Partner chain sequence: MSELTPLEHEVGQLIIDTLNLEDIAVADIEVEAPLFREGLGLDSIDALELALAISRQYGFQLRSDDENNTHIFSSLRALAAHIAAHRVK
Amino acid sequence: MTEERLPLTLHAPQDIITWHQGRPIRCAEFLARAAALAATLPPAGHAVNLCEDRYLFLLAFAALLLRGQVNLLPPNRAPRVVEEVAAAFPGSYCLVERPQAELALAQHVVDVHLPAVDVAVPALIPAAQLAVIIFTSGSTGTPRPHGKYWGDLVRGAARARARFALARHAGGTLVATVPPQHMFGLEFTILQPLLSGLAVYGGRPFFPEDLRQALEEAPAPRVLITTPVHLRACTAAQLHWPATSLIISATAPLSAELAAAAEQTYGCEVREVYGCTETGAIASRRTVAGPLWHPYDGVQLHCADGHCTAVADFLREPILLNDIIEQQADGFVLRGRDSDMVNIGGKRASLGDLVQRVLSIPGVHDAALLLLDGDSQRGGRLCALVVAPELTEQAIFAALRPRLDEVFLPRPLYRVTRLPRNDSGKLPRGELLALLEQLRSGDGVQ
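Just the chain, alone, in the form predicted together with the partner chain, possible?
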């Protein structure tokens, strides 16, 4: 039996696939430069793709696929986390836009000016090739790997393309505020530009005015890929927005109120996708239409004893979902999630993992993290209570910075003589809150 091979991209050679610093990159140039990069890559099985610019990420992504190497995507960019991910794959290296002194790893800089190399069109990648290993923050303190095969990524992208009728926006541009390294960003800002008729804007606009200018530069129809944090900031900014055709949000729940405000501001539908790193996107809803999620075609949920698993033609095996799901006739409703997980500004992490990282600092004897203001727009802020008699707050903070994504850096951080552990060694939240109250009022500080 011949091995199934699927195209790296569905764009015709003359199609624009991305915009790089105001310049259109046509598919033929993209493939030629990716092939050139592939030829210069060091021999290895895996590489951490750290590129932030979406054109450079796409080049690195495609070059690795063409060369038969695996894209490693870390849960965040904290240097120690990137090093842990690389360490799990001996011989691996990092693909970067520019050398990063704080990373103790072999680095290969993505060069966009390499002489083009001829490449057979269409470029085909074996469906059974491991394309990506994407990592999530695990409760044990070590990032957990999730392998993605090219055939599954292609089939999942086709389901999303059908769900959002992206063919209607062919010739248009995806503009995104999310990084390409997590699953939502990978699916909608890397795989869709390869596998639908849309191009992707290369930059990553941050402030509302940045996004407005990016949308203005991007040829219509424009599809915005974003998160509730950015939607809120942009909707409140009172700017005059260019016509936008569709907004897709994920990474954290969007309120119906914000969705309605955003639909009014941008004059288009705001839709959310549901999924996790293990599954990718598997369902969607138009938020203003109600809480019901509609699974993608070909996705089935099997629920029993309060647990649900997802089955789909783009998943190699049934995947257990972390959410509490209530099935209804036409879809499902979310009723909560595993309490160990926190979601701050759309970034998820296991509290257990974060505490392990604090405990890994030499001199820290005990530590607790409390999520405060969890109902706020940003999803709360972590506060740390740390037993570390020999260390200053500044020293603890300096040690934490390379170990955690910035949104999980605790603020404030208090040093205490001991934590209020109960007989079973657990830390009741009520006790921690009482201790925090005491610290805030100025009593009991070391």
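Now that you have shown the form predicted together with the partner chain, what about the form predicted on its own?
Excluded here are partners and other molecules; the one chain stands alone.
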């Protein structure tokens, strides 16, 4: 039987695939550079792709595929975490933009100035090739690895491309605030530029003014890939934003109020993606239209006894979801995560819903809740960490009283300057607990 092989990219040779430092990189040049880099890579099965510049990450990603090596994507860039990931795959090395002295590992620098190598367009990759091992964020515990095969990634990208009608934005640019090492960032800022008619902006803007400038520089139509954390900051910044065609958000729940504010600010629809590292994106909704999620075409959810599994042609096996899902005729509603539900005083609530109520207080910029002195079944008490520069703890607590049942009022409540969000906007539980310990000991906050 002939091995199925799928294109690395669907762009024509003269199509722009990415923008790097203001310069368009066309597909023919990109493939030639990727082939040149692949030829220099050391023999190994795996490499940790640590490139921060999105073009260089894309180049390294493609070179590893061409060489038959696997991209390792750790949950964060902390040297100890990177070294632990590499140690789990003996013989692996790191692909970096520049040597990193803090890493005690073999490193290979991604160089965009390598002489180009002639390569047939399009390059073909075996569908059965293991392309990526990506790790969960650690927001609910220890990061776990999940392998992704090239054929499955291509099929999943096709489902997303159809759902968001990305062909209508062909010739335009994806601009993103999320890192490519996260599943959301990988799917929408690496796979879509390879497998759709859009280019991707090579930088990764973080602050609102940086993002505004990036969108200004990016050729229209512009598609913004971002998170609720960034949307909240950008809608509050009161800047004049360039015309944007579509916003796609993920990594944390997006409230209808924030989605409506973002739609008004940017003048376009805000669509929200549902998924996880294990499945990738499997459903979406326009948040202002209501709570109902619509699975991608070909995705089926099978729910029984309070548990749901996802089945799709881009999943190698049924995946058990960690969320509490209520199926309806035209989709489903999320009722919280299994690990997110708390039971205090005989009353149940979702931590995610409670956080949204905290965030609804005017003047609150960010918030997190932790369950202390118990577990989700035996109760305990809630602790709140709140970013609200212009409010006192007393004012925040007073505003919470009409919003929360008495048993869910957080005690203690700490006002902090910032929360330890990772590159994807998530809050690793270990980081939250460390911050809480710092607050309890009276050492101040970061």
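Residue numbers count along the first chain shown, from 1. All figures in this text were calculated on a predicted structure; none of them were measured in a lab. We call the rigid core whatever largest set of C-alpha positions still superposes within 1.5 Å between the two forms.
- If you fit the rigid core between the two forms, you'll see the Cα of Pro90 move by less than 2 angstroms.
- After superposition on the rigid core, displacement of the C-alpha of Gly346 between the two forms amounts to 2 Å or more.
- A displacement of 2 angstroms or greater separates the C-alpha positions of Leu435 between the two forms, with the rigid core held in common.
- Shown is the Cα shift of Arg403 between the two forms after rigid core superposition, which amounts to 36.4 Å.
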